[in-house]
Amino acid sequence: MSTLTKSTFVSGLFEALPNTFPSLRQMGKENFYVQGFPSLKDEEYKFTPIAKKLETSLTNFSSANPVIISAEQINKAVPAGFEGVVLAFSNGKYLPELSTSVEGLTVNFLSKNESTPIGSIAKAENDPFIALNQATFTDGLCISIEKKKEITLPILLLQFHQAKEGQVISPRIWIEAGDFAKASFIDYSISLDDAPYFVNKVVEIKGGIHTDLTYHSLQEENNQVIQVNALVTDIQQDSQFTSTQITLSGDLVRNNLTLNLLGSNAVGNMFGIYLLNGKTHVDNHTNVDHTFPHAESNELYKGILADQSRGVFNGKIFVRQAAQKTNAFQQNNNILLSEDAIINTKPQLEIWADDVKCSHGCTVGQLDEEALFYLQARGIDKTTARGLLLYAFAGEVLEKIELESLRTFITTKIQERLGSKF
């Protein structure tokens, strides 16, 4: 176990644990002690030196307190044209006085709902960062959707982050949807300054039967932030869950997504875009567990990497022996805009059933010079032509976003990054 784990983190975080969820926190602490921070020798982190990055980049291992957030800041951060529910957070703490609600949606602090089975889906024994969050989150949010309730308005989780250099922010969210419920979430993370800090977030989603849930994650923090995001969900019979992960910035970002398909006719969709420049390092790890027959999973991640950025994609699909008639698709495509940009991609299938339709693949390439020349020959300047081609590449994922205001917002962000309008 590294010096970082034994001394700095223990003295900075574990000595000031909240008094809520005592047994849960103790379990998280014990699991973190056993696992420690992963090193490059760990297969799951062989391309992502997160322990080294934490040790060299952060200096103040203590939990960040909430900062004051104004209504003006919220209004400025909400995407143009957005109409829906806004749940505001400051360094992981829910701000009810600056949030809105809607019929059928119940929102409350986890500390006021200690019977909530947090840790039952995102298990501390499976990942050291889940264990660390479980031990150290100061409070969290419990979101419940009534049975047979369709929340037609999207729910925006607006996460403001600002911390002293080197502090730790540990958001924790539990979402539970009753049978036949439907809802769409947008998890949007924003930095309020340029100081380095560490965000370690865990979101657990428990759906009932015949539920339809969508979870969009948009990460746009400063270029010194280290962030680990864990999203784990149970998908029941006749239900659908869709995840869209958009990563635009950060120093080192690790996105862990786990879908457990726990019933027949369950559908899990996973879409992602990572648009990287500078020295940003983004690692997307996905796990899909097919345990019942007649279930389906669809996965498409696309990356555009410039400068000295680095991307990692590792997607795993498990098809258990009982999961006959499974249909699983996985694809990762990347464009490198620089000779110094690097992508490590590894799509994987592990199949124990014999009556399935499964496919996986990956591509790594550069812009099509012939297509670029074709557009320029028709009077389109090189920058705009380049932007058009890259947008066409990313568009296959963007079109999966049904919420128009969010799709327009993300498209604008991509345009700004590429330096062109199209």
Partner chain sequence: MSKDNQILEDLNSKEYEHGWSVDFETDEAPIGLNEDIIRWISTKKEEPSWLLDWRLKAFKIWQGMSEPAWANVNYPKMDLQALRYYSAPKQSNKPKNINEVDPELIAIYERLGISLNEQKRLQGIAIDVVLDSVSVATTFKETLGKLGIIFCSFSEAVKEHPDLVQKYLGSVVPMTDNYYAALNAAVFSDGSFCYIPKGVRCPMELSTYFRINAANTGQFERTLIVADDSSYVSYLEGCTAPQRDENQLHAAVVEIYAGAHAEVKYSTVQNWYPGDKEGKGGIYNFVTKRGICAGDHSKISWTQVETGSAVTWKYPSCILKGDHSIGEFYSVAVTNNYQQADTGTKMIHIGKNTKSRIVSKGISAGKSQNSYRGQVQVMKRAHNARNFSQCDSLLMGNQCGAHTFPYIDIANPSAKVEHEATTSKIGEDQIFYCNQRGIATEDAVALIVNGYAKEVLNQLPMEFAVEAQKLLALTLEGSVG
Given for the second form:
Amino acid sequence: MSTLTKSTFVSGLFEALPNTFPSLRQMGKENFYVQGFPSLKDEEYKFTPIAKKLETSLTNFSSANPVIISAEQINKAVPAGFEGVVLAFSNGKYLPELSTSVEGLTVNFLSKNESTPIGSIAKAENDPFIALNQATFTDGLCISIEKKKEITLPILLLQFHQAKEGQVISPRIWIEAGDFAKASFIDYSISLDDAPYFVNKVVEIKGGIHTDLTYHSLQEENNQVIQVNALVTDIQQDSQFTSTQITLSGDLVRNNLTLNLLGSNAVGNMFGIYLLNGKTHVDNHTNVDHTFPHAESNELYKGILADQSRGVFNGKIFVRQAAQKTNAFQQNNNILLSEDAIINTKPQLEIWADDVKCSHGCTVGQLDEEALFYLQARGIDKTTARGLLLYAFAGEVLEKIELESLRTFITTKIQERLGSKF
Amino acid sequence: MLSIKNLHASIEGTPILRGINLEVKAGEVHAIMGPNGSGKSTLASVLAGREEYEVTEGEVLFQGKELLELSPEDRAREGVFLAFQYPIEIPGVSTTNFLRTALNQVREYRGLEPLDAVKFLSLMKEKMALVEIDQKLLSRSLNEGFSGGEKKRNEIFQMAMLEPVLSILDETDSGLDIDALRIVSNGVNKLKSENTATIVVTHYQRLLDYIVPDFVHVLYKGRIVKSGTKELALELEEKGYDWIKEEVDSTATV
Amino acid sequence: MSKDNQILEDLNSKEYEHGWSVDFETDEAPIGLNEDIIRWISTKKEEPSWLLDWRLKAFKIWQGMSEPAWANVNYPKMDLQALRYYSAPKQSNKPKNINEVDPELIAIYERLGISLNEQKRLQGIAIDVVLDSVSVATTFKETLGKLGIIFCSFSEAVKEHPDLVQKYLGSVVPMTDNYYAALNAAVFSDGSFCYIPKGVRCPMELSTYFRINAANTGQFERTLIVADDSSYVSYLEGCTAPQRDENQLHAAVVEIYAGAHAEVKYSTVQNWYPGDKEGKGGIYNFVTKRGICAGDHSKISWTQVETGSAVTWKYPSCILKGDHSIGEFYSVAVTNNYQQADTGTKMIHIGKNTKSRIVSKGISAGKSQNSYRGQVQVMKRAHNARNFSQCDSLLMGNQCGAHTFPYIDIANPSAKVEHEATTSKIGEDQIFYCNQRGIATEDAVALIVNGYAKEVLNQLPMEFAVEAQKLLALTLEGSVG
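Can you now output the form predicted together with its partner chain? The one shown was the form predicted alone.
Let's see the whole complex now, leading with the same chain.
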């Protein structure tokens, strides 16, 4: 896969590993060493120099311990008007005393539940970062939703991160939903200070038949943070899975979203917004695999890039030979606002079935000057007018967020950014 | 000309036609009417040779030949024309190009010389007038972006060009306003002769004001349950199909 | 309309019709590849020392390279040491004009339907004919010469116009570019050269016809087209090869240079032997084609109809260096049986107000794999760059694959880039509709496919369009129904 910089700088991570999941950790370590960190020669990381970044910006490569979080910090972080379950985490470690619950939802430390089949959905052999997480995660959480249970309250995973320069945080979450279950998650990650550290997160979701699951990720880390997030989901027949990926900050962020549609009539929706400024580099790789007939996937990612930011989008749709009558749609639209912003986009279709409807499209452009002028001619100042138009551009994705309090929360954040910065 | 005997057909194992008998002679116009789902369109499709339908019993003789043994294109070449309920779009292929290919293959089958471009064009001009169709439409991709009325007019135009012996109009009136209906019917009437026959498949009597049938047959549950003259169509228009359904269903249960 | 008719009439022949070969006396290099072979080729061609040095340098570079593996194709690797790098028909004396060419050679081309007799040519097309490694004939040289147009074999250009060749050779596709381009630079045997002087509009289509005849021989030709400021030329390329059980390698390089306000249109109908129905044999077509719009307001347009080859690896590209320059790529790629194609284009926007357009229509049938791979790159200083790409795939049958890999890399905020792609299949209802009008299924498929590919076929000169339509129909025969 790549030139492993025989990553001496990583070796600190493998010292004093927790004694849970020993064989799984060993396999993770081996798989990591076989693959190594990907270099730019690796097609999947062509535009994202992550190995170099990790090596040069992170000197103290060791696992970060949890820090103490107060109830006040929780209250401050929860979006206004949010009604639902809160699961709090500090550097990946679940904090039961600061969390709430609801009927039908069971949570348990992974360390107390070693029979959890982690690694069965997010596979260490295909991804060095998953392998690294599998070897080094401190603890993690196993979340299960009872069969036939429709949890109407949203479940907020509040991920607080605070680490020393160069430390690594490896959150690990396993979600399992029984047949006919329904649940909606919000994974919100927040930095508590400005130190440069590395978050290497893995979330695995295993849905039964006829499930309806939603997973929103909102990333608001400091602009020094390097992040790799893997969200790997298997859903079965008659199920629906929706993900929303909102990235507003960070130094280098790589989101790997994998969705396996393992049954007929499965529907996968993948939506995303990246609103970037400064030197933030965000790379969204999505991968949806159609293996059964009569399934559907919809994907819409929108990017607004200012300053020296860089966006990378690679959307892969695989339609296997058996997946006849598949409908797959993919769209990636980008607006570049500055001379120094760069976008690399690659919407990719791979199709082996003939009776399918697949289309993809992508655009790169800028604000419609005519529209801007029109608004100005009606007395709206240029900054506001630009904000309005950009907001309208992003709005198509925001509309997909059904949960009102979350939509309002994100909308406000985006509006603030567009109103001030742009 | 056409003789249908005890025709049974099914789709994916579900029987749709359950014993159709029908005799059509040259010069006649037959209307096939019936409620939704009675098998009207299936009958049209089976006659034209659509593959999804499996003929399980019966025979169809067309001018003395076993129609059911012919491929769809050979049925067309023998003179069976189906005006589709939903004409198909073929991007990038103009109607003109399409028809020239079709006409010359039909001519070849009948042992005639292919038409050269000049002769083809003059024939086309002559037939265009019949259905008041614009030449611009004919140079566009076949049916692509056509309005409902334009598609149906194009069907009748193709019929005029190919000069079939037996024309089957499958719900040609659906979705047409009165003007379009008049134009389409005029076209059909002008194309009628004592050597040709027409089967009009329709749900409504409205079309039969313009294309006057010699016989009207009511199809229900895959059989012709009543036959009559044009007055039967008027009666159906007035009373609906329920009385026929009741009549059939009650005798069926006895 | 007559085009379509012709296809329908010609639909009788089912198999690859150019699959025959002819025995005649040849001059051959020994089998294998090393410096001595390169010297042998260079000596054989009486080349100047600068060209030999250039070849040897390329050979050294090539030795340090490895075969690319990123394309979406699978094939048994070829033993490049088992190939012959030079094979030429023996001609007692170099013919001065077409009338002196060995009648046996002329007969080969008559059989391919290409008349080398200038009087017999209806259309004004000048042809340079390349058989195996060398150019055997160039027609209409005198007519073109009066306008100052140089159109001749590459070998002849090296002798007669060394300054031009030295100036442009390798300027668009450097020998370091890729594995096959380096190999070509080391061992290329012949090809076509064309120079259109300032302000001249070439009055006829220029054409090269490639044919591989010999067995176990790679064909490595090189085409160099230089269109000086404000000139225009339309260039056509055709190719066939005999039916052989082993795979043959074709690794050509085409370089195009367009000066200010110049326009070059390059059309290819590629019909190399694709292998048999079981995937045995066929040409490996690993070709590097690139043009540079060096001057302002220049334009390069590639049109390709790809029906042949067992494996195709080909990305005709445009470097849009001049301000206001335009690059276009129109492609129909058809794969059937076990064919594999990985083809597309690169549009590199460097100058201001540059525009590019990509229309790619892939058709996959049988057990074939068809990939579009394209890149649109807008450099930092390329203000107001515009690109539109449309990449459609048509699938026939459920054992083939269609893949789309568009790379869009934008570093300037004033760029407007749009990419659209769709995948569909030929509908059974479309075929039934045609049947109902009396059109046989095979002809219906030809009609529908030609309609689908129309936007690309329209770009071809008339004579080539007819050929291309026939080829599409032939390639897809038997794939539906």
